[in-house]
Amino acid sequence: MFKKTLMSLVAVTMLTGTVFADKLADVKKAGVLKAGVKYDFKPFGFVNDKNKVVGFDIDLLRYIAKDLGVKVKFQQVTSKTRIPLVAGGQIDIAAASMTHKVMRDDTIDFTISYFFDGQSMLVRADERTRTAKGFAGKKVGAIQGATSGENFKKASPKAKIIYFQEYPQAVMALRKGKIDAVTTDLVWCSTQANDSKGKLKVTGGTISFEPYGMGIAENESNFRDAVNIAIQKSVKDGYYAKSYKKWFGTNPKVIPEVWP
């Protein structure tokens, strides 16, 4: 009886390959953390003048990846690419400005969330229209993979929703007049405004909460609670906040829960 549990235990196992997998032994066994991070959205994660990946995301990672005791390897995500990656095995984590949906939680797990932020609108300097609504028939830039593109559908249903693979690719249909905005999450718009010496602007305040989570593969508990311990220790010892003011120029107005 015991030799045939055995085999029909082994089995399983042969099928489907991750019963015993354990994600945090295998990080720490490896000593690197592969993340996912994307490379064209300040703050948070971009190329800076001296080449190198830099951002909130960043300096995250690099002090989840020191807690854990490994090097972190960053490779570079979009918006379309983050979770298959995740799901994939092909990268460990992913701090990618990616909020925490539960239709996401379908196809990955989520950390805790450690950023807060909300939908909204990037425009030309001489744009009048200050509501989603005014938009109605307005063509509006959204990234593929992103949720950003059905907010805005949902607040403004007669808007012309134009996707585009990467943020740069939009940034410049709307410096162009291809487009009438760019719709994604309010950091980015008012990063993006700031940084084009009056050009651009933010407009319509927020349609959405959008809380970011890390995503990790499904049924990795050891994992997600060493990688949430860390985020935790975090805020505990004002790393966090010392990064965000660095990024953000301001201190947190809300930071992640930290457990007893």
Second form
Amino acid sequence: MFKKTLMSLVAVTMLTGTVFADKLADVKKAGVLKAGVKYDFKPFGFVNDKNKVVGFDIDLLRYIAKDLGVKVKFQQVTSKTRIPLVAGGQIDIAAASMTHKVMRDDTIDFTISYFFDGQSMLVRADERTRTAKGFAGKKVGAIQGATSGENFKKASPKAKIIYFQEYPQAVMALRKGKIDAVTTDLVWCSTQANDSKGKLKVTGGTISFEPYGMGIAENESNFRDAVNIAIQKSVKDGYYAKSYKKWFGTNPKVIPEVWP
Ligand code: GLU
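Given the form predicted alone, state the structure of the form predicted in complex with glutamic acid.
Every chain and every other molecule in the complex is listed next, the one we just looked at coming first.
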């Protein structure tokens, strides 16, 4: 009898625990939004010369945290770790240059898309190849956990994809001549080229569509609504455009949807 009561108590606790789990309430109660960001993906998330983590993703997260009435605590993620960290609950949100792919929706949920890019190629300044197909037989660097390796394989099946853990390692290999290109989103490629003092350039246009969404835990509708509405508020009050101009040097070409 005692065992039975205990079992049903455990069952009820588990059930109510599941029913009443609410990420938004948890974040507000903790007073902190645990946010995963890139440290090596300029200008979305990177460490600046003052050793501060800055970028477009960071700006948006600061705005969202303020709108939720909580502090924000940043934690480094990579292309490979961001989804497991969201799914495992170690972070509440990842704004980390992450493309909203239908396949990724199996593991986590996404906010509305807040940035729109496409995949390109970063090469040394003397590279003559101009198309993805032209890299057949050549070594192309991609990052583990990113969309880029798979996309490139489709666009150029005969290219040899070399995987790296993080972006700086891939850039180093490119500079040293160990690989012939690094492939990932255009804005990152252009930023690297600009910062390289003529050593690197972008080639090949874009081979994919990469709409960025922030990753959040599955089935947290209140939290997702609150974050989506905060992103939209930033668009309405001009914060989004101001930050966009600061990091990308232009006015936004496509802005996130704003619900009436
Ligand atoms: N946006 C792409 C992705 O989500 C590439 C950039 C990145 O590695 O974050 O995989």
